[in-house]
Amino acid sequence: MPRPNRRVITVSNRLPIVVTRDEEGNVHVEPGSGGLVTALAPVLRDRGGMWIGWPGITQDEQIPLDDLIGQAIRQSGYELKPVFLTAEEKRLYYQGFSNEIIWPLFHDLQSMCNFRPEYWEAYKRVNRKFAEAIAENVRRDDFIWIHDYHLMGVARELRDMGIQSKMAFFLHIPFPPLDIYLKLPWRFEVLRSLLEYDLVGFQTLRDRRNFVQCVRTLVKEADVYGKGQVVSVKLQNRTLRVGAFPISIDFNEFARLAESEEVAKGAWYIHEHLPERKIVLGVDRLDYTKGIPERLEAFRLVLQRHPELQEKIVLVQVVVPSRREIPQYAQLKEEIERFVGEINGQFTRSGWVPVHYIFRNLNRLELVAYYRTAEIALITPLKDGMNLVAKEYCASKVEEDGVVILSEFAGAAAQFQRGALLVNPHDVVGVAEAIYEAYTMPVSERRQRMRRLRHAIRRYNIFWWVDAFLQAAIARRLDTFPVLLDYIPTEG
């Protein structure tokens, strides 16, 4: 960990708060949830740290937040510094460069990119705005930890301002291979910006390899040495570290919640309405990277190829609304609902509807009740940085009886390869057969696989992730880190 007297300044696109407005128009600020907040809040609180980010509303909305943020600071125990964006900046930087260029490109979907020059200019302006907010609040010994693809250029802006504090960056999404990264018109600028950090972290060894290959190819003076979880990149005047740090969850929190009376009641209610049927569960944000249409096609195939499963199995597909103002997402929603309608129209029998489709946010109790109830988790993104749904599902299986079907292209595949059924999400026949294998798997094998998965997630939890990352920033030697599993598909 950084020295006890060194503050940690966390910087992300969003502050760890949620701004809401009630029916009377009153504005409320609620604490954010999620693994990152859970893991970093104690670090910031204990060290008197700070979180810098966008509060989620634009300057144009003219909502006074000073008193509400002050209240949130008192509740959290650490400083919150908002960075305000205009409606145009939100449109060009967030919806534009971040989500119409970097998001699809880094998920190997370059055909969906919209390489508009004004997006890049807005991205640079907003990254400079974040850098200015950091510069106004940083102390010389502070450790600055910046998160995700929205803010890749912040370190370069800070270096140009003369800030020499130790800076680290973690990318929560995948990093693409060289041939895809080369399609980015601003490939040199983005790569040079990332090399201004002292530590750059990725989810998997594959992502780290992709980044190192891009550095070796595009930055001629770079020299990469070392092996294992963390390697060094030597430039002309400085050396930085690059590592793989698979993010995780608070295992104990999910396990405790799964054992609670409220979740037990919710699980009983679900089983009561789906009696004597095995539940296949999918939980995804509405996004074209999640492979939901392909998953629905695989479920239709398993019902066709194995008619004995009809009336004995149901797919509960939860889709969390997201970015519905973007045309591709609205079209995806229509495609998903068309698939659901076709499957239900083709197979529904009296007392049995094969696909239960939920298009809304589930609260934490509802979600964990579904996790605990479902016999099979079907998690088949086309590509994913990690996919924490897989880990949440396993942590919630307190009876250790469940099967995970997981995409080979999820970051979690490396950690799950010894317990999950790994599939190619583009191979709908293969996914269909994996569903059948999971349905017919003996109880002893299910328990053995789930026990192995839960052990790994319990050991390498979100707190391990924070410690490993901060240790990598300051450790003198790089051979002290655990050997991470890699995953490369092989025949058989």
Ligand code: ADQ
The other form holds:
Amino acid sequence: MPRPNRRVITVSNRLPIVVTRDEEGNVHVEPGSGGLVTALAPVLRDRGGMWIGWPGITQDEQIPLDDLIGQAIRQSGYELKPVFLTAEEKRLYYQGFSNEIIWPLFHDLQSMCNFRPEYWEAYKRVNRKFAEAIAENVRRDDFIWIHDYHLMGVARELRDMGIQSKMAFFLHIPFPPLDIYLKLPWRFEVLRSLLEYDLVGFQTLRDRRNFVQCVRTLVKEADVYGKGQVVSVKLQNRTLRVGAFPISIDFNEFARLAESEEVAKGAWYIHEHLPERKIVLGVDRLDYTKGIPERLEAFRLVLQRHPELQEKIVLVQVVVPSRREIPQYAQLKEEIERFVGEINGQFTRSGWVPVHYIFRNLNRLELVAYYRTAEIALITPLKDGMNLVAKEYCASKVEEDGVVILSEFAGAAAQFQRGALLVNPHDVVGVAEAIYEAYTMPVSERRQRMRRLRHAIRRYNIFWWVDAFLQAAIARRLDTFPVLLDYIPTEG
Ligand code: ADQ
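Please move on to the form predicted together with the ligand, as the form predicted on its own is already shown.
Whole complex next, starting from this chain.
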């Protein structure tokens, strides 16, 4: 473990705060509440660390945030340092380089990339801005932990500024195979910057292997050695570690919420309106990587192939609005809505609507009520770093009954292979048949599978993840890690 007095400086694109405006135009700031914040908050509080990031509104909006951030700091118990972006930086660095290049490329969708040189220039500029904010606040002994694909270039900038502190990076999205990575016009610069960290962490062994293969191929002097969860990369003058750390959730928090009276009431209310029907649940951010149209097609197919399921199941598809300034996202929304309309038009009978479509943010209690009440979770991304919805669903199944249908291409598949029904999301017939299998699965098998899943998620929770990552960054020996598995499909 890092020395107890070593401060942790966490850096992510977004600060863990939510800035909202009420009907009268007053601005409010509240501390964020995701899994990462929950896990890192005690670490930051105990060690006196800080979180550096963009507050989510641009300088051009001219909203004075100082007092509000001061308030958020008092509530969260650790320091928050905002990095301000202009509207143009947001457009080129965030929407452009991060979300029109790296996001699609790293999810194997190179045809959706928009490789504009001005995006790269802005990315470098903003990464330097983040590096400057870190340099102003860091002490020699601090541990700097940088998150995600928006900030891959920060290490290079910091080293150029002479910062010697230990630095680690975690990539929340997949790392692509060599053939795809090679398409990136700035492939050497990005790789070289990643190699400036002391530890680079990925979600799965597959991502780690992809990264190592890119390093071996593109960086002639690199020598990779070791095996297991964490390996070492030796360069001319230094060595860094590269590892796989499957991110997780605060299991107990979800289980506790699921057992609360509010959630029990909410869950009852949802099912009361869908009597004697099994609920198949999909929950995703609006994103083309989540495979929502393919999933709808599979649902249509199961109703056709097994007509006895008609009037017996409903698909509740929750979509969280996201990145709507990017045209592909707006198109996707239209495609989903057209598809839902078509399926409902084709199958609806008096008293039964097959697809219930919800397009908005749900609060935690509503979300957990859906998790708790749905008999089947249908989680079929075309590619996903991990997928926390799958883990949240299992943690919320306090009665240990429920079936997970999960894409082989979600990072979570490796950990779920003994409990979930794993599917190829492109194989819509296969997904349709998995829905049928889940629907007809005997209760004893459902329970056995769900128990296994819950056991693994309870054990390898978000607190385990933070500890494992910090240990890999600092520990001398690396033999204390559990053996991680990969998922490899088998025939038949
Ligand atoms: P995401 O792509 O956002 O994250 P995911 O891991 O599924 O994907 O997390 C989504 C989060 O949003 C979940 O915590 C869920 O509870 C929340 N959420 C979903 N629907 C909601 C709704 N309607 N209302 C409110 N909240 C909702 C990226 C990567 C993932 C990786 C995570 C963490 O793309 O692969 O698992 O980071 O590393």
